[in-house]
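As structure tokens, one chain now follows by itself in the form predicted on its own.
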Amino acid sequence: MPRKMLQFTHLPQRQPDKRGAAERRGDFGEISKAFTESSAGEQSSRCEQCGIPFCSIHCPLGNNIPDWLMLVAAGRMEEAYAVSSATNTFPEICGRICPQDRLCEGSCVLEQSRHGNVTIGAVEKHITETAFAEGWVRPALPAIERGDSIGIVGGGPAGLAAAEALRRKGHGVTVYDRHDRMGGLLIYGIPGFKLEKSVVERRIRLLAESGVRFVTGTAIGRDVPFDELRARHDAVLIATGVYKAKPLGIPGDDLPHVHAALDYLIAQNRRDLGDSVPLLDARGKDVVVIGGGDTAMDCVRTAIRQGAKSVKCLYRRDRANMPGSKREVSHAEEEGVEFVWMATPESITTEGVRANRMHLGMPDASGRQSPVVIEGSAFTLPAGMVIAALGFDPEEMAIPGLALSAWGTIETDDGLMTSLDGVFAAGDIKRGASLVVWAIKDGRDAAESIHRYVSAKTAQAAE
């Protein structure tokens, strides 16, 4: 049934129902239930249809959010999916894992006016799941085959987004990944309670059906020399992400019960996928996770599900200055995680983590207040497992002629081409550890630049 818009004056904000904390602690299934058609329509009708859509402006992909909200409110779901998928390669994934509270929903005019933002992420998920159920989501089959070949190194969100866009234009695409599955952090890094792996696998099947060729278990530089890769393809995109853990840099950080966040998450995700791998198991242990980003939230909530005796998150700033999603913090607290704010680790022993209390001093170059140790405030948290979740750096890349930044990321021009002709870079390996939605944007942008580059080469060869 079509609905009028601007219904925020009498319809309160409502997020999808969540499974109870006691139930969800026992498994790795997604915690949120799906919107019904009626609920999605009602929540969409709350949109104010702003003349300046701040939700779209603050979406890295520039999604036409007010348009598809209006279409959902009108019951025009197939058109809503067409609009949603026009700017976003993986809307069902972004609807689940984007930190909407920091992006579109946090910028909603209704949020600023204290009416409560439109539940954009949940509606986005509803649109795409409806589209899959109705058979509206189809492989990107090109109208013509161009006869060229693009090689993509890395099967994460940037590489897969580029593959879809290039294949849609008729380019031959081969994606290489060193792991045994495509998906990158979508498969191995993000826990199932945020993103069930069947959702990612469904998209990868669609890409394969569109003609994208996947080569797994192949590391460029180890199994295939980079020069050989360039010779195979008309252009190459590097989208390897960043996987090297930032070190704690404190005494005891090399003890056997100290683990990098990604090692911990990959072990659990592989187990969930049915692989027989040694599990880094928190069962029965006091667990301390050091860090305050979304990866730290993934770790604390995984430890809870593994049956940890206690789980504490140690973060050097306060709740207001935490870089992770506030929604994820709330979910973690509901599930039994304890946050130790304003504290930083000093050392790790076999018994636990020795830490110091902090206070916030003057702002640093980024504008955030710098944490300062309070002298004489040391205390110890018992810990049978310590997980370091301080972020990620690029792994070393030994490619002659490839210009790198001081941080080890790949430098590119405005078109995402590197210092090597015909070699492009996208995602975290280009911008540093960031959000999946930014990786998707980079992948789509790189695909446009690669298309122009290869088309120009083809035209020049025909002259």
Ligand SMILES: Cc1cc2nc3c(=O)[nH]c(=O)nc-3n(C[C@H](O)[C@H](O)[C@H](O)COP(=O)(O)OP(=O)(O)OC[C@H]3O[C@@H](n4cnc5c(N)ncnc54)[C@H](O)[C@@H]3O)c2cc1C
Contents of the next structure:
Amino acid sequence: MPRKMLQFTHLPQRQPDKRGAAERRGDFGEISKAFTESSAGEQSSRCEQCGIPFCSIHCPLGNNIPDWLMLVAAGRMEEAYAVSSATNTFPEICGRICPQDRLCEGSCVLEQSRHGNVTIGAVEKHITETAFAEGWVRPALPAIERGDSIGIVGGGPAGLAAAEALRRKGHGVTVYDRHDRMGGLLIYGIPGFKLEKSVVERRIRLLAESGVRFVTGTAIGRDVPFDELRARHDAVLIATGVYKAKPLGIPGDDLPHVHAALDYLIAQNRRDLGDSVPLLDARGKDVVVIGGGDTAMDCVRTAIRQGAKSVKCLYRRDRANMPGSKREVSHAEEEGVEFVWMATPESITTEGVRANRMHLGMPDASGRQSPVVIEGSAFTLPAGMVIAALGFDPEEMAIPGLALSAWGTIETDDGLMTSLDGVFAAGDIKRGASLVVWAIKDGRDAAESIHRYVSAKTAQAAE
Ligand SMILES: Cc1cc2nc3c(=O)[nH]c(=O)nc-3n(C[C@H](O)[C@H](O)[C@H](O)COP(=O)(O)OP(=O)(O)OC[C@H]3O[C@@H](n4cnc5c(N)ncnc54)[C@H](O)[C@@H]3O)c2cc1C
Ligand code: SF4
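Could you drop in the structure for the form predicted in complex with the ligand? We only have the form predicted on its own so far.
Time for the whole complex; same chain goes first.
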């Protein structure tokens, strides 16, 4: 049913319903239900169709949001999908896991004028799920085969977005990953309650159908030397992510009940995928997760679902200053997680985590107030399991001639080419731990540059 736009004055914002906290604590399924066609249309019709769309400006992909909202409101779903998929390789994934409150929805003019933002992420997911159901999402089959070969190291969102774009243009593409599955953190990091595994696997199948070649269980630099990889391909993209966990660096951090966040999450994700691997199991334990980012939120919510006796999240700043998505904090609280704000760990024993209270002191160079320990405020949280979730740095890379930043990320020019001719970099390994949507943006941009580079090389060879 076609609808008029600008309906925000009388239609209140409604996100899709969530499953109740009691129900979702019992499984790893996604917590948000889907929009119906009519609720997606209604919510889309709230859009103000701004002349300067701040939502698009603050979407890393520059998605044409007002246009696809207008098309959904008009019931023109196939066109909405065409517009949405023109700028985003995996819109149904971003619709689910982008921190929209910090990106598109946080910049919506309706949010700024206190009417409540348009539910952009949920509509984006609805458009692509409708497209899958209707058979509009098809493999990117190229019109011509160029007969060249691009090697991509890393099958996370950056590598896969580049693979799709390059294949669409007719390049031969091989993606290598050291894991036994493609998907990177989409498959082994982010839990199913945010992004069900079948959603990622569906995309990987489509890429395989388009002719992308996947080589799993192969670590470049260990199983295949980097020079050999360069010799195999006309261009190489490094999209290896960042995996070196930041250490706690306190007494007791090597005790057997202290685990790295990713080890914990990977074991649970493998179980969800049907692998018979041992779990790092929180059942019946008091769990303390140290950290305040997305990874910490995923760990606390995983522990709840595993049946922990209690789950606490220890973070050294306050709620307003935490890096994780506010929406995820509310989900965690609804599910029974207790947040211990303004507290930092001092040591870990077999009994628990000894911590100190903090206050926010003078702003540092970035303008953020630095947390300072309150003397004499020490307390102990009982813990049978401690999970360290302080974030990630790049692993050491020993590739001769590859320029790195002071933080160990790969330096590139504006076209994402590294200091090595024909070697490009994208995603977290280029920008540091970031977001899926930025990895997709980088992957698409790198594909464009690689296409230009390889085409010029082919033209030169033909002269
Ligand atoms: C627990 C967790 C939760 C997150 N939640 C969110 C979220 O909700 N929303 C969001 O937007 N972002 C989230 N992020 C961040 C997001 O997942 C990353 O920014 C994104 O996945 C980066 O994509 P990438 O392709 O650069 O790297 P990755 O996804 O890390 O993929 C890199 C791939 O390279 C492979 N690899 C590494 N080295 C080699 C090698 N030598 N040879 C072969 N293969 C190699 C790895 O196995 C991996 O598959 C989360 C991150 C974590 C850790
Ligand atoms: S990709 Fe992310 S930031 Fe962009 S419109 Fe979709 S949900 Fe918003």
